[in-house]
Structures are given as C-alpha cells and as structure tokens.
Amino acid sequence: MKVFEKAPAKINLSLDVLYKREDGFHEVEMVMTMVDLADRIEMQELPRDTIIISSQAGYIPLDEKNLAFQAARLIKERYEVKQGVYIHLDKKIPVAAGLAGGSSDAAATLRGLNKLWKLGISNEELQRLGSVLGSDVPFCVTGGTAVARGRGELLEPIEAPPQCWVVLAKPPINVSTAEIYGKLRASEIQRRPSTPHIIEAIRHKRFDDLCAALGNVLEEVTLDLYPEVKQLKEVMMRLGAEGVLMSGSGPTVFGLVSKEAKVARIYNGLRGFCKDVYAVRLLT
C-alpha cells in the first residue's frame, strides 16, 4: 500500500516577536496561510523495521537531520509501530527559504503514516506531535489560515484571505532562522504589525487593506544582514506587486497580486534577478 500527501508552502502575512521566553524560545504572534507550491510525499510500508528516505533533490539530508525522518521516527516510537517505511520526497519548495518546506514535509509525513498504519490519531494529537519537531509543524498539519501564538503551536483558525496571486522569489542565499532570532532585540522593535488589522481585512475580504497591514519584524534583521533581500523587495514593489513582504526569517520575498495580467510582468522581471521565482495562488 502507498500513501501520497501534498506538503504546501506557508507564508507569513504577519510576524511579530513579543519577547524571549525563559525556555529560550521567542513568544510570537503570526498570521500564516498556505500557497499552491508544494512538495509531494510518497510513503510505502517496508517489511523490516527501518526508515528509508529518498529524494530527487541533491541538497537535502536523507538521514536523522531530515524533519520527515524525525516525524516517522517519532510516530513509530510513540505508537510502537514495528513496520518500516520508505518515504520519497519530491521537492518543489526551496530549502532554508522561510516557507516551512521541511516543517510541511514533517506534517505530511505524520498525516500520511497515520493513514498508512491506520493509527486513528486525531488532528489535535498530530499537532501536539508536530510541536515536538518544530514551531511551524502544528500549523502545517492542518494548514488553512491561522493566527499562531506561543512559539507557533497555539493555533486559532481564521477565514481564508481574499483570493489572489502570489509571486515568490528566493535570492541565491540561505538564511539561518536561529541566527536571525538570535540577533533580534524584541524590546527594541519600533514598528509592529497589527494582527487585528490583518484579521479584519481578511474577514471583510479587503485586499488593499490586507496589503497595507502586512508586516514582519524579522525584516529589520534579515534586510540588514542580507542587502539582496532588501533589493528584492524593492524590485518586486517597483514591478507592481500590491503587498510585498519577507516570509518567516527569509530570504524568500512574496508579493500579493490582485490581477492575473500583472503576474507575468512581475514574474519575468524577477527572473532576471534570481532563479527561484514562482507564480502561484493562495490555497483557500
């Protein structure tokens, strides 16, 4: 038996860091949603008790460092599953891009193995398992659109944003999330995004208000360390994207675009600037 799962990328419509907690994590408040750029995960049971991962991408680890491997190991240990599993990752989401590709792969692995092994685990329990693996994994388990608080594991589902195009562009650099959070001084943040304004714009399907309310406090760190990200934002705005923001800790920048006629111009303009450019829709 084989099970297939899609693992979509996420973007942050807002990302605020409130303070650093005693456990070393940061207290955050974020609005996240998913886009139609996805990895595809294939899972097949093996007769011997082992976990094997493969991928067509030559740039990801295929051992214990891989979050999908960690997800399979976690579910096997928690539910005392003695069967093995072969997992193939068909990667489409860029790595270390601020799009939660690894977290979404882990979430898809949890969902898929729940089906493959008929474990009957609830979504709530899958989210709790996901929180062991990473802060974005609980959101990726169920997807949709949500406000995330705590370190990202406390989720409040909300309505989908107004439908639009999303142009994603990743410059040819990798950014360490730990480094960006390590350099952030939460108490010194001058301008914070307003979660209520984002929610209000989404509820009333006001695209212009949503674009105006976008905000990510990590930009001030990443844009300072990596000027190419700042330049990418400026290029995307100049090409006509209506709402432009860095996703997560970067370096991917996304632009919200209301009219399809604009998409090709923005896409082609960005292709002259970096190789990893995608024009997709919101997953609503």
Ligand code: ATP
Second form
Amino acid sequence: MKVFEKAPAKINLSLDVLYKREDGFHEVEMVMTMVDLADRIEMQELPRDTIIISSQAGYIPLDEKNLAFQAARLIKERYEVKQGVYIHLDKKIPVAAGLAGGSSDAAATLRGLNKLWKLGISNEELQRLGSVLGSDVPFCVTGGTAVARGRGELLEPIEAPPQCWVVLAKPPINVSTAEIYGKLRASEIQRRPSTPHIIEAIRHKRFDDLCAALGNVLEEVTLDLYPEVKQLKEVMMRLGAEGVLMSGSGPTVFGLVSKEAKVARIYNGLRGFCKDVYAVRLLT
Ligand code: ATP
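Given the form predicted on its own above, I would also like to look at the protein as it appears in the form predicted together with adenosine-5'-triphosphate.
Next comes the full complex, this chain leading.
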C-alpha cells in the first residue's frame, strides 16, 4: 500500500510576538495561509519495524533529524504500530526559508500515515500530535487560513484571502529561526501588525487593505542582520508588487500581486537578484 500527500508552503500575512513566556517560548499572534508551492510525499508500508527516509534534495537530513521521520516515529509510538514505512520526500519548498517546509512535511506525514495505517485519528488529535514536533506543524495539518496564537498551536480558522498571485524570492543565505527570536526584544517592538485589520480586510475581500495591513515584527531583526533581505523587499516593491513582506523569520520575501499581467515582470526582475524565485497562487 502507498499513499501520497502534498505538503504546501505557508506564508505569514502577519507575525507578532507579544512577549517571552516563562517556559522560554514566545507568545505569538500570526495570520498564516498556504501557497501553491508544495513538497510531494510518498509513503509506502514496510513489513519490518523501521522508518526509512529518502529525498532527491541533497541538503536535508535523512535520519531522525528529519521532521517527517519524527512524525512517523511519534505516530508509531502513540498508536503502537508495528509496521514500518518508507517515506520519499520530493522537495520543492526551499529549506530554512521561513516557509515551514519541514513542518509541512511532518504534517503531511501525520495525515498520510493516518490513512496508510487506517488509524482513524481526528484532525484535532493530529494537530495535538503535531504540536509535539514544532510550532508550525498544527497549522500545517489542516492548512487553509488561520490566526495562530500561543506558540502557534492555538488555531482560529478564518476565511481565505482574496485570490491573488504570490511571488516568492529567497536570497542565498541561511537564517536560523532560533537566532532571530533570540535577538528580538519583544518589549521594545515599535510597530506591530494589527490582526483585526488583517481579518477585516480578508472578510471583506479588500486586497489593498490586506496589502497595507501586512506586518512581521521579526523583519527588523532579520533585515538588520541581512541587508540583502531589505534590498530584496525594496526591489520587489519597485517592480510593482502591491504588498511585500518577509515570511516567518526569513529570509524569503513574498509579494502579493493582484494582476496576472504584472507577475512575469516582477518574476523576471527578481531573477536578476536571486535564483530561488517562484510565482504561485494562494491555496484558497
Ligand atoms: P519555519 O518557517 O517553520 O521556521 P523554515 O522554512 O524556516 O521553517 P525548514 O525548511 O522547515 O525551515 O528547515 C529548517 C531546518 O529543519 C533545516 O535546517 C533542515 O535541515 C531541517 N529539516 C528537518 N526535516 C526537514 C524536512 N523534511 N524538510 C526540510 N528541512 C528539514
């Protein structure tokens, strides 16, 4: 038996960090949605009690450090599954990019193994399992568009944003999420995104208001450390993207574009600056 799952990338329409909690985690409030750029995951049952990961991407771990491996191990332990699984990850989402590629692979593995082994686990329970693996995993289990609070595991689903194009560009640098959060002084943040404004803009399908309300408090840390991300934002705005923001802790920058006619110009203009550029639709 084999199952296939798509693991789409997420973008943050907003990311606010409210404070640092006593348990060391940051209390966040963020609006997340998914884009049509996805890894494809194949899961095949093995008679032996083992987990094997393979991928064409040479730059991700294939052992227990891989989040798909951790998802498979977790579900096997919790549900006492004796069979093993072979998991192939066809990676399309750039790694360590702020697009939750690893988290989405983990979530897709949970969904896929639930089907493969006919476990009948509810979405809520899959999300609870996912929260053990990482803060973005619960959102990736169900996808859609949601406000995430707590560490990211408290989800309030909301309507889909107005349909548009999303141009994504990842400069050739690696950004550590832990380093960016570590350098953030939550109590000193000057400008915060307004979650109610974003929800309002989405509810009324007001694309311009949505673009104006985008905001990510991690930008000031990442842009300070990596001027190339700031430059990329400026280029994207100059080329005509209507709303431009860094996703997660970066370094990927995305631009929302309402008219298809503009997309090719922005895409081609950005290719002059970096190799990793994608033009996709929102997954609504
Ligand atoms: P987030 O937005 O959730 O912080 P990200 O997009 O910044 O995620 P990932 O692509 O998930 O980052 O990769 C972060 C790290 O996780 C990398 O260092 C990578 O080696 C490791 N990793 C583990 N499993 C995977 C996987 N299945 N796909 C990609 N990276 C993985």
